[in-house]
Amino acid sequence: MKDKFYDPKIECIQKDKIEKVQLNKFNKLLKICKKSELYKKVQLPSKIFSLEEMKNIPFTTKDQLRNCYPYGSLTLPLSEVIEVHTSSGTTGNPVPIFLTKKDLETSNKVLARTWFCNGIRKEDIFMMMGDYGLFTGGLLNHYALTYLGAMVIPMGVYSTEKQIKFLRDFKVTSMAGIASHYFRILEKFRELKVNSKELNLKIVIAAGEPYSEETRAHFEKGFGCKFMDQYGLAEINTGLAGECKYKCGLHVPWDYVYPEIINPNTEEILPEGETGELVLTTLDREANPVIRYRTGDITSITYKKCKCGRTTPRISRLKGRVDDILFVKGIKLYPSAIESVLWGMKDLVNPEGWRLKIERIKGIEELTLMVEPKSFNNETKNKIACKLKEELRIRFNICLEKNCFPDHKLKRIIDLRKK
């Protein structure tokens, strides 16, 4: 292992060479998938002769994975499975990810590569604040970090005070958690009069939900260290893609998953650089592989060689989810655009604390932005409304309120038009 790359044979391989590997793995995958209830009724070819032919293969959706709960996606005897994790299941049956011994070993190698790309090394004292248990983000990343050789503190979702105590006492050098949780930690820093310069932190990973570059800059200033992004999902694997030190996209392990970007409405494959929905195919999973899974995440992809020297494809930082794109009064609105405007008014508001409610009243769409101000008065409300109208060309009703951050992901959008 060199200090620059974890696995240079894969991270620096040429595109034409990896495509041969991908094609070979995918054809093996086709044979495996036909053994599961999930794909038995799907028209799958016995073999493809080029990756271009993948566009003719049907997509897999989350509803399909939910409908075959609990064991319908398995391709082998249950006795071969050594571990299972699931998605949250908040909107229906949870989606399980089954792991054989080989699956877990492969996961460790691939995720260790992502952590290495983020800048984590064997010498690190790492505090994992992901939720342990069924959630993939805690245990599977924990395994990979120990495989990398780092010392891991399995903190999980203990109180913020305890997390800060361990940051100090164990001289933690790196940590990971849900992005919005770092706002809570910074609030506690202020309450407890913690000086971040006295900590040993060098690299922090904020993942699990999209956040803006303005939010990243806020975190880096507050913690006094680098903040890196990472992408993963329960249906495929956690910690799949991560930034290198140049922060110019998240490197995708193309020997482990095959990425595509599609137009979410027409389902056509989009050219390199265009923004659309990310589709992923597992290339190296035995127990319950997934073909052309529609992630619902909005991003773009580039195959240009990175400044770090890696040739792996890079997806841009997530812009949100397909179901987060708002069409209001004929205008496309991304939640990230609202956040960017609020960061430009950080002298008036706390830009991290906001929610948007959309209603249809007497046939007219009304938007109410609930935001936490520095001071409660009508002048503040008017300034926020005028700036949003100027930047986004949409009129917002402004509601000033005191927000508190949840332990888990913050639900930003409340769209009552669908009800």
Contents of the next structure:
2 protein chains.
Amino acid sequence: MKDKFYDPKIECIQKDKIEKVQLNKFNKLLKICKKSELYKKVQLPSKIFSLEEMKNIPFTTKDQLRNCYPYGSLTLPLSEVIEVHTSSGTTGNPVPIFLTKKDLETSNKVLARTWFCNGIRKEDIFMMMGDYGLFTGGLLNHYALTYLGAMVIPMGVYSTEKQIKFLRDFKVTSMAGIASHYFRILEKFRELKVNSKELNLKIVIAAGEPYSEETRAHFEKGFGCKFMDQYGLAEINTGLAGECKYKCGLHVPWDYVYPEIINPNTEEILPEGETGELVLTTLDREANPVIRYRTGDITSITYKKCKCGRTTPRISRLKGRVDDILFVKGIKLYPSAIESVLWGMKDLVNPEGWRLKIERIKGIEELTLMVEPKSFNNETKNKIACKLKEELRIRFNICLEKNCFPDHKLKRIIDLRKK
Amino acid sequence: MKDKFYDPKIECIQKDKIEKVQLNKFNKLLKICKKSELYKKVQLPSKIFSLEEMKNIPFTTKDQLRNCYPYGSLTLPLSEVIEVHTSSGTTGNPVPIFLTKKDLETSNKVLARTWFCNGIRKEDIFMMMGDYGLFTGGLLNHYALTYLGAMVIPMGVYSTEKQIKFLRDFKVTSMAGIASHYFRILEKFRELKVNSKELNLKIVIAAGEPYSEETRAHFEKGFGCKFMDQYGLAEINTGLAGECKYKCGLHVPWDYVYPEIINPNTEEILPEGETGELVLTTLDREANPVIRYRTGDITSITYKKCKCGRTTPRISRLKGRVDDILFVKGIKLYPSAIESVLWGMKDLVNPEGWRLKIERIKGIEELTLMVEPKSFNNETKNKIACKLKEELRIRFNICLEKNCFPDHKLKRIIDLRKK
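Having displayed the form predicted on its own, please output the structure of the form predicted together with a further copy of the same chain.
Now the complete complex, all chains and molecules, led by this one.
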């Protein structure tokens, strides 16, 4: 088998054919789920006869997963589990993710397909900068990359200096990390006078948080190589969907998860192409399956065949989180849209340096955008305000500030309206 | 196969029989080594006819491994390597450790035997507190534990509070970490009023640094369970040798490494039972083999059959590092001996809280021991000085201090004589 990481039998199959596989797997899943405390409490059918019927099945929410911490979502005896991960647990109990030996093998096969789709090969010298340990983005991607045969340097969250030393010394060809971390590396490049031409980088994966095409172009220029996107989440799996070289959406492994897009308010399934909340059902996990999980992530889906030949559904690059969509002054505002406007003014501002405060003053919603300008003066302020008004049809107060630089998974939006 | 993690064919074999296997493996190793830059520079025989001849083969030192950073110790094309680790690299370049798929499989089999020997089973709920990422103690032990089938929580270096929360919530039965970290957990137990009886701990592994039997007893009391020792090092492998339930030395996997004990000054091989520096040769690594590596660790070795039935050689629990042996006033002093004396005075002092300063004042060596007393008075000071003089035959100046608490791999000895 020449390329076991590219499987046309699954990745280029016709939609109606894979739907039979999906239906079959989902009905097996329903039987497995009955064994967990979590799903014993939920009204589930014993069988469905078409994927159409998915719409009648209750969603699973993050709160439900949290409430059955630590062992309530498990469908198997503990002795069958060989590894546990958890979500970060910054608010309330963490969500545990249990994996059996088979779960890990399946994970490796699916994630290796994503990395292969991204362009990673056995010959690559790969530096993994995600947090190892409990975080799924470290270990589970690491496993898949070594399974693919790349040489993985498990760098973890060491200092940026050490990461740059290893980039050079080991002649790293490819790496992965949280999108905003690359701003920090570029900053260090400037400080240490590193020229990207002295590096061997070919493909870099920036994931873990939404970022604009303009940010991507900025990275590609700074690192002198291609930047690729991936999507994943602790509750289902990391590195789940990834871009191919045509960068026209992220390929979803439809034999492993069943994706839907819903209207987050009405909970209705949206048609192909419309933007809403991504809902995922695991089709292939035995210890810790999840049915119709509301990911909270905003995207759209297409089933059109990709130029790369894959027929797998593609989700658009993330537009943000359901919690992040702002309804201000009767208008729906995505944080990524603000960033795009700032990129259009990159001579005036540092486009990655911004924060937004929303408050209600005497009953009226006020938006204050803090940005880092190239020079501090009122003219800059006015230009930014005008451009934003023009593009987003909303009036912003502009506040010029130093150090609006984003940090690891920084909250950019400070919404004081509910207070 | 009932217990693939206990292999009597290797672990209970007669010494003369395993020696044939060792000789065979070593001769294969000599051929492999010729392919690395490192060993091309070294005068190696093409074959030896008995293990006796080992004594004529040059040692490998940490400096040699550092000097061929990054790729000089590699015997295979890079594309065969799937994982890299490094030593900490606190002084100079780090030492890289390369592993092929086969190296990792072999590592899993050997380390799983160590964990099994320690008493860990498939049913265990295991919390791994080592640093993940580049550090071999995290990932390589993690692999072996999941291979053994235990349920591993890859905790990493999260906060002690979170570790205690997980201990309780997941009903952890077993865990591993750096010895001194358990002092910190016990401290937190007191603070949070955790009673060890409410936990499910059965066996805890404390490794990574030498600690006395008294410290072990202190841990066993505080955690209400058995504490076991392990020995490993980045350059060869982590979790290499471990205690069985009889706690009479650490079983060395003699099919995987060939151990010798040498006099660190004359470099002569020492007879069974004598204390000196441990030297290890890898017998089963393909990407990154090491011949007669001077570990710098002080121990002794015995080939007597253990009460557990294993015939594998056992090294005594570490007495310290070659760099730590102190020659003061013409006497050889092990830091562990100081700690033992302090444990004998635990009503007066906190035995884990101490540091030693050595300086030469007007040509005379002066030793100042900083200790944390239960109460600050001159009587305590005199009692400590007398006891140390009595047991170690050396006069110490005593300095009573707060917060001599050990930290992660703390340097206890401050030797100012060379300045």
